[in-house]
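For reference, the chain that follows is the form predicted on its own, supplied as structure tokens.
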Amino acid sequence: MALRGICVLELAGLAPGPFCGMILADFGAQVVRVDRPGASGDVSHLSRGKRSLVLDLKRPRGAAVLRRMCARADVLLEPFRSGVMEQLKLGPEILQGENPKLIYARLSGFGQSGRFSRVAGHDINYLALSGVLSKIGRSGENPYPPLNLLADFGGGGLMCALGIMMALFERTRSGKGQVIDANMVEGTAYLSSFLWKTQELWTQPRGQNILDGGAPFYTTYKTADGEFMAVGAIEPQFYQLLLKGLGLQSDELPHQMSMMDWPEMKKKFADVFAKKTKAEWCQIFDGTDACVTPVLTFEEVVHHDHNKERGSFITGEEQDVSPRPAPLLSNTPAIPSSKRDPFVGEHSKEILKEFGFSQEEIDQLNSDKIIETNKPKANL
């Protein structure tokens, strides 16, 4: 796999970090989640691939634990507030003056920097700081987070990724590793770079634009079966046999981009969709341009066509069913493990002693209770 011989210490967090964490795993890198003492579990649930270690950081002896580890590491994900990993004496002039190849990832909400940087948040704080969040949202309705998949898992999972991707990269050249500073805010900011350039197409309010669910042929409707059919038919030739789709006569209608006309039009393109299922209107629209599809729930989603031809969802050793890695390499695809995801402390023994702790100073340490050891126990 492309990370094959890739050493991240993952420091256990919410969402973004584990995320990225997993994404690094499913590419072939070796991914210790370093959980904290009196876990009682792992609240990520996205840490296929990973083994766990149990590590006191506020202890002194815990933080030379991981000091000792990082000087054999690739990379070091932490997803604390600005100042938390100074603190613990983790920040990054002492570990990369330990190694300097280490490459030191810093996920956080709102940067290293700045009057919010040691302040906490979520997903829909950074969504807002962003800008993002005042363009998302009905006409006439408040501004609604998408969940919270862009800022924690764009944002910041996925860019801090990129980021750590791009810094292994430049490390072949350079020898050396770098601080990368990965957070939320201009994460999202910086996914949304589209509608910053394109902003003659938001001159309406929110909710009554062309790509913002204000156009007919841009949203989703209604079904007889009280399903829904998601419309994308932007351009003329697919806006076409999107109407032909409907049995509407385009000469019977007002122009496509007469936006005065939208809402009324909106009526009746929703009226019709009224009238037929979702596997009707599947049937009428599967296999053409007219850029119409249903809207799949996570139940249907496994078992379409398309998905199962591909191979989009992958079924774990306890029969869970998750999205397979993207994107898919032709030499080197991700193998996602099938195995079901660690317990928290589970490999604590096991990889100190990989990292060239004696078996005298493991038992010390966990004597102390600086790491801590859950061994799942065995089906008699």
Partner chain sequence: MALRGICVLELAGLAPGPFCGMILADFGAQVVRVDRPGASGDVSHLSRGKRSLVLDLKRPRGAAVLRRMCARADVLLEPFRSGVMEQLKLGPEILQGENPKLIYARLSGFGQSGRFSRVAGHDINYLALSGVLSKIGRSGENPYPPLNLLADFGGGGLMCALGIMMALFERTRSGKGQVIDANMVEGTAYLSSFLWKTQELWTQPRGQNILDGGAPFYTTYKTADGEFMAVGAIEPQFYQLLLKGLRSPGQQRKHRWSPELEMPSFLLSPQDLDCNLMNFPIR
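Return the structure block for the form predicted in complex with its partner chain; the form predicted on its own was the one displayed.
Shown below: the chain alone.
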């Protein structure tokens, strides 16, 4: 696998960090999730392929264990607010002082500096501070964040994974690690560069532009059976195919790009879509260039012919379904673990042994509750 032999220490946190760690694990890295004592585990359930060590970082001996592990690790991934690691005496100067090859990835909301850098927040706040949230939402409604996908994952975990890969690549030339300030405000803003570069596409109020819900040919419509179709027929030749499929005559309609007619056109299209079921619309539009596709539910998505042919969704040992890792690499594809996620502290002892701790040291750490081990009950 692409990241074979790469060792990642991921300090447990909420969604963005775990997603970043999961990408690295999916593509072959050895990822150890460092949990706090008493933690209930990865609430985001993004721990595929990882192992868990429980370590009390607040106690000096616990921090010392991590320092020792970092001397042998390739990547440290920490999700805390600015200053927390420094307070634990686990800041980059110390850890990279001991291991100059260490890639120190800091995935935060607001960044390592700046007025908000020590303040709590969530996806919606980072999205708001990036400016992007102000662009998303229907006309006349409040701005609407698309769940927590853009900041936590797009501009957060995924952007951080990109940074880690760049640092790993650069290290093959320089022999040195780096500190990565991957924060979700900037990551989301950068992800959305297109909005800044194409201001001519966003001249109307929110929800009234081509790509944000204003256009009748770029939106969703309800079908006769209460389901939805997605229409994305921007180019004129695709738009013609859309009209054809809807049974409408273009010479009886306003020009596609006549924005003042868009509200009326949306009503017209809505009336037509409401007359047939989702399956009927798929019969009409599947395989054409009209850019009309069903809005698949999570139940449907696994069984849809296109996704099924490609094997886009995978099933784990516990019959849990999730998306196959992307993108597909021809020689060293991701091999996502099919096993269940680790229990908190399930691998504490074996991990420390691999990192060069003796049995005596491990036993002492365990009895002093610097580490915790939670072995699942054996199936006899």
